[in-house]
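Heads up, the chain below is alone and in the form predicted alone; it's given as structure tokens.
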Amino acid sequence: MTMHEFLHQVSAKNADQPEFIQAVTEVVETIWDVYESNPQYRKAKILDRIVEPERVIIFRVPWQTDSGEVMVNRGYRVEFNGAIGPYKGGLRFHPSVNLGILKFLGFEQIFKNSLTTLPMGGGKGGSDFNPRGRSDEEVMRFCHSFMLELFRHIGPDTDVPAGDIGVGKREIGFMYGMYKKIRNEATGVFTGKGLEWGGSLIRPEATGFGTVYFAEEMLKTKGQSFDGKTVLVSGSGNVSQYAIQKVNQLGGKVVTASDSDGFIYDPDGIKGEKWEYLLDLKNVKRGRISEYADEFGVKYFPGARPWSIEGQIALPCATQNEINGEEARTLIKNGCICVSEGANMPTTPEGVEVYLDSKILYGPGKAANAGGVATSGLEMTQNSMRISWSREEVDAKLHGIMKAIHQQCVTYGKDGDFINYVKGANVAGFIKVANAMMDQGIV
């Protein structure tokens, strides 16, 4: 079977799941030569098996609003591949959630988790429930109902969920509380927990910090750093907030942030009291990014994304497919030399092709944003050992992991003076999982 025949087969089976097909295509195109050169992989049908989830759970989630209205949402958990450890991946609560989105995220998680060097398989889950605008009591009722089914399928040595879009400390707390009540045990079944009940220091910051650490390593290959550079960030949630903080610490200036309604441009930089205001706006008041523009008198661009602004570094930290081919070309035209993805697959295939053709520094999400799940793995370790590491210890381990991920990408992606981080990340992640699957037989 040729690569095109294989991809056609995947597309035919999953015709209603464009994001999943996109993710599979990107991986298969970069690892096909490795697959073809290892006849034992072909004989064991490693690729055919790796693109099929080991298990998909779909269930209804009934709950009541504050006014007593009965609502019904759909819940999911995709346990994609457990060859190197328990399934690990976040839960996303957002109206856009469907099976195809979660399969794409779970598939990406296989290779991302493999790159961390920690023993974690790939999974993802969530619901089309939207917590935006809901009271704490409504969110609690939904989370408790969601867990009344999910508890059967997860556990510290089976499947360990975390947060994602729409799922933060509040939601994890409600779900973990119900899990403990049902199972009558306190275990490390969730990551992203509160510090008082098993969480890890640095976990909220980890994805944003890790994205910046990865960009820092890429810049070093060109003898450059963040110091004095203008940085574009999308999003304004957890990942974006701490990416901004770390850029500030490294001497860069972040001039944009966004949400689903639009973006703000602050030429003086989002730092100091402005950064603290952003945290309060999004984490406490749960307001809109336009309120930042009103507060500090900066420009707000409704219904737009920040990729038209001039800057040397771009950190897309919002959601999938937020940079298309035209926007990628605009970034490069405006002087962008480095893109490090804090979100999952935020660049379309056409945009990725633009990066690679231009030979800029480009860190794909499965490598650049792996700091979040890496620190979740560190939280799992602390839970298992019943200990807590200091902030400095966790940050040092995170930094070390991001450097190790970068080195794996260089090892498998270096082509002369150019490093193809897409190929490097995919090949490194694939080989580890494929070899584990070979060792465990046809299961």
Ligand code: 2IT
Second form
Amino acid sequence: MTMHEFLHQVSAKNADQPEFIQAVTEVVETIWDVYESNPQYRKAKILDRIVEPERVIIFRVPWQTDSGEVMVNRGYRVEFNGAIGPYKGGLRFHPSVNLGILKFLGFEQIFKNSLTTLPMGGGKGGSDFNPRGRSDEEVMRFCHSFMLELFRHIGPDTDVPAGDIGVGKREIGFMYGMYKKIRNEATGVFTGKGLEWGGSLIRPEATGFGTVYFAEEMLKTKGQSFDGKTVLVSGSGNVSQYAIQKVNQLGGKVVTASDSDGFIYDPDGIKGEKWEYLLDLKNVKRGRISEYADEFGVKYFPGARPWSIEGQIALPCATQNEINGEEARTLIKNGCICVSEGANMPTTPEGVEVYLDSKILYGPGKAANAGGVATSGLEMTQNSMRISWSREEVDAKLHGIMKAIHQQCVTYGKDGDFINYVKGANVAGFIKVANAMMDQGIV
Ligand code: NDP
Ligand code: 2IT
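Could you please show the structure of the form predicted in complex with (2Z)-2-iminopentanedioic acid (2IT), as a counterpart to the form predicted alone just displayed?
Now the full complex is given, and it begins with the chain already shown.
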């Protein structure tokens, strides 16, 4: 079977899942040479097996609003690949969630987790529940109902969920609380827990910090750094917040942040009190990014994304397909030399082609945002050992892991003096999982 025939088969089988097809196509196109030159992989149909989730659980989540109305959402857990460890990956609560989106995220997670060097398989889950505008009590009732089904499918050695869009410490708390009540066990079944109840220092910061550490490694290959650079960030949630903090610490200036309604442009930089305001706005008040513009008298662009602003580094940290081909061209025209993806698959295939053609430094999500799940892996280790490492220890391990991921990308993606991080990340992530699957036979 040729690569095109294989991709055609995947597309036909999953015709209603465009994001999943997009994620599979990117991986298969970059690893096909390795697949061809290892006939044992072909004979064992590694690719046919790797694109099929080991298990998908879909369930009803009934709950009641504060006024007593009965609501019904759909819950999911995609246990995609457990070859190298327990299924591991976040839960997303967003109205756009469907099986195709969670399969794309679970598929990416297989290779990302492999790159972290830690023993974690790939999984993802969530619901089409929209937390926006819901009271804490409504969110609690939803999370409890969600867990009343999910509990039977997860466990510290089976499947370990965490946060993603719409799921942070509050939601993890409600879900973990219900799990503990049902099972009567206090184990590391979730990561992203509060510090007082088994969470790890640096886990909240980890994805954003890691994305910036990865960018720093890429910049170093060109003798560059963050110092004095203007940086564009999208999103204003967990990943964006700590990406902004780390850029500030490294001497860069972040001039944009966004949410699904628009973006703000602050030419003086989102730092100091302004950064603290952003965290309070998003995490405590749960307000909109436009309020930042009102508070500090900067420009707000409703319904737009930040990629038209001039900057040397872009850190997309909101959601999938948030930079298209045209926006990628605009970024480069305006002097962008480095894109490090905090979000999962934030650039469309056409946009990725633009980056690769222009040979800028481009770190794809599964490498650049792996610091979050890597630190989740460190949280699992601490839970198993019943100890807590210090901030400095966890940060040093995270930094070391991001450097190691960068090195794996260089090893497998070097092409003359250009480093194709897409190829490097996919090949390095794939080989480890494929070899584990080979060793375990046809399962
Ligand atoms: P949060 O829910 O904390 O923040 C998400 C941010 O992105 C918000 O500003 C949100 O705006 C915006 N956003 C969400 N959906 C859309 C959309 N459809 N269009 C435009 N903006 C949108 O999530 P995280 O920061 O945790 O996640 C952000 C990205 O990072 C996701 O792609 C996630 O998969 C990825 N990621 C997260 C990790 C983690 O550890 N949390 C680890 C690795 C990757 P609004 O408030 O309007 O919804
Ligand atoms: O996309 C991701 O890697 C995450 N949302 C984090 C997953 C995790 O298990 O920490």
